[in-house]
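Here you get one chain, nothing else, as structure tokens; it is the form predicted alone.
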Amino acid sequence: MLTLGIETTCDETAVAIVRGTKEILSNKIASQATVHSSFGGVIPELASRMHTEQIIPLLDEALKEANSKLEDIDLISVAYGPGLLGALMVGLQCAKTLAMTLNKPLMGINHIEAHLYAVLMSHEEEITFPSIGVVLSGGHTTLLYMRSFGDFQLIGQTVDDALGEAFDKVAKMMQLPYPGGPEIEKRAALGDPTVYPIKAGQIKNRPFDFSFSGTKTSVLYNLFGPKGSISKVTLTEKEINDMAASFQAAVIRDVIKKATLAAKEFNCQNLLFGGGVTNNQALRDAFEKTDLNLYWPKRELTLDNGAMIAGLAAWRHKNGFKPDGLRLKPVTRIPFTS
């Protein structure tokens, strides 16, 4: 079976084609980090007309790198949330006007889901569970509990920024480029982590919840000072490249202590991760420290891709899971329940 999976919940066009469950076909992204980074950040309204723009054309080039062609295809898939309104319009509508032109059947993933699912298709082994999950990008930062896959407990999640818009915003504090992930990275590289005394947010009586207001907070005070300006202010190399290391690892600590206790708390000995923000190597080489069966995706796995949609959707096919239809709308929100 072919499925063809469209991903376009934020800043990332994503058009892909997976055979059976795992194996990829062609899986097309077009980025946008250098039209938003004079902005420092995603613009929604911008967002979704690049997404108009390039759609079509990357759907095209999908086909072309899978050596197939629309009629070939049998189950269209798209991620219809949670993200940007907007841009789940326009990924939405594309799938929709394919599958009522090819008559095909359409199903909605749930975009962090699909993050996680990215793992097992990154895997030839077995993962087993129960498991936990985690969830880091730039608008997600979740904790699950995964008695199997499909059947999901949310048990953490930010109270306000997610841990790829903190990196993001800390950056853009220290006039560094957008995507901030990458930047402070490689800045805190070849910083001291001990010269700032940054922590992460703590919320009373949710030990597995994260806070990252706060810590961008800190961040600010202690570069800046309580009234200073950022604009005003001219940082050294050397203090840029501190803070990096200080609040990468904060937030890095604060992530490994709530799901190793996550971990502890609900018997589980493996962790599944997924997001963009996996791809940070310092992350990895802390988790590798714990005693815990760590999985992570594929690097090309781990940011927004329609490999991930796609291949969710012929999981769900081949374990009975219905299709969507033509009524799917966009969610920007999408809760887990127990």
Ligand code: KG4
Second form
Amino acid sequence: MLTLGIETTCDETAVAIVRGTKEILSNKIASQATVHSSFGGVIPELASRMHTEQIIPLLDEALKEANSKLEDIDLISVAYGPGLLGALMVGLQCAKTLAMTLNKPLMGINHIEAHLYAVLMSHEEEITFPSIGVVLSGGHTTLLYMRSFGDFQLIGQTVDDALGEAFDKVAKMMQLPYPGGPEIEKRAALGDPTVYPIKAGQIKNRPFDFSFSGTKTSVLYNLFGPKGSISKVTLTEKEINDMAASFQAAVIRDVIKKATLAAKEFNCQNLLFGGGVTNNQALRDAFEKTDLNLYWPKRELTLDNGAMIAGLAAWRHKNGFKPDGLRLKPVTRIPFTS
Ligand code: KG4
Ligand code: ZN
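Counterpart to the form predicted alone, namely the form predicted in complex with the ligand:
Expanding to the full complex; the earlier chain stays at the top.
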């Protein structure tokens, strides 16, 4: 069985073809990062326009690489949310048109769940449940109790910025390019994490929730003073490196603290990770020091991609979930029920 997966939730246009539930035949991604880079963050209107331009050429490339024709596809899938409304609509429209003209079933996929399915696609061995899911991306910072795959309970999430977003904004303050995560990681490797007293936020009586907005403010004040203006100060290389190291160490400590507490409270030995921030090697290395079983996605499946969408759709299809049909709608925020 061949499944086509379309992903347009944010600033990556992605189309992939997966055979069965795991075998990736093609996984094409057109990142818009260089376009958004000059603005220091994603501009939604620009993202929608670029998805419109990219999606059909990418579909052609994905088919070519998979040595397949549209008629060979058995199931069409698309991320229906969470994400930017205009961006989601491009993917949905493309998927619906294909499903209608080819007369194939259409399956809508939750993007966050797909980030965790990327872990299952990355490992040959069976992963046992219950497990804790840790999604760290540009749009989401979420801890989930996974009774089994597909049966999730929300444990905690960010009350303000997502972790990747905090990396991006801190990078922007220091005039580093977008996306900021990889830049901060590079700089952090050259800096001293003990120079600046940076801390992640804690929410009273909600030990599993995250807050990075105050963290950003303390980065700002430490670099430019409480009344300082970013544009008036030129930071030295040492200041940038030390702040990158201090910020990165603080947020890694925070994620480890909350994820290990969740594992303890919910009596789970396995942590499953998803999302772009899991590219961060310092984060991976720090988790390796815990005694938990860690399951990371393959590098090519950490950032937004179509393979995780197609894979999850094929998995759902195999497990008896019904297709959605042409009435499928984009959803910008999807609450996980507990
Ligand atoms: O999962 P993703 O592609 O997008 C969303 O679903 O939101 O993640 C993108 C995010 C960006 O914020 C980017 O800065 C961050 O992942 N990221 C990193 C690293 N590589 C990407 N953050 C920290 N360290 C990295 N090496
Ligand atoms: Zn994502």
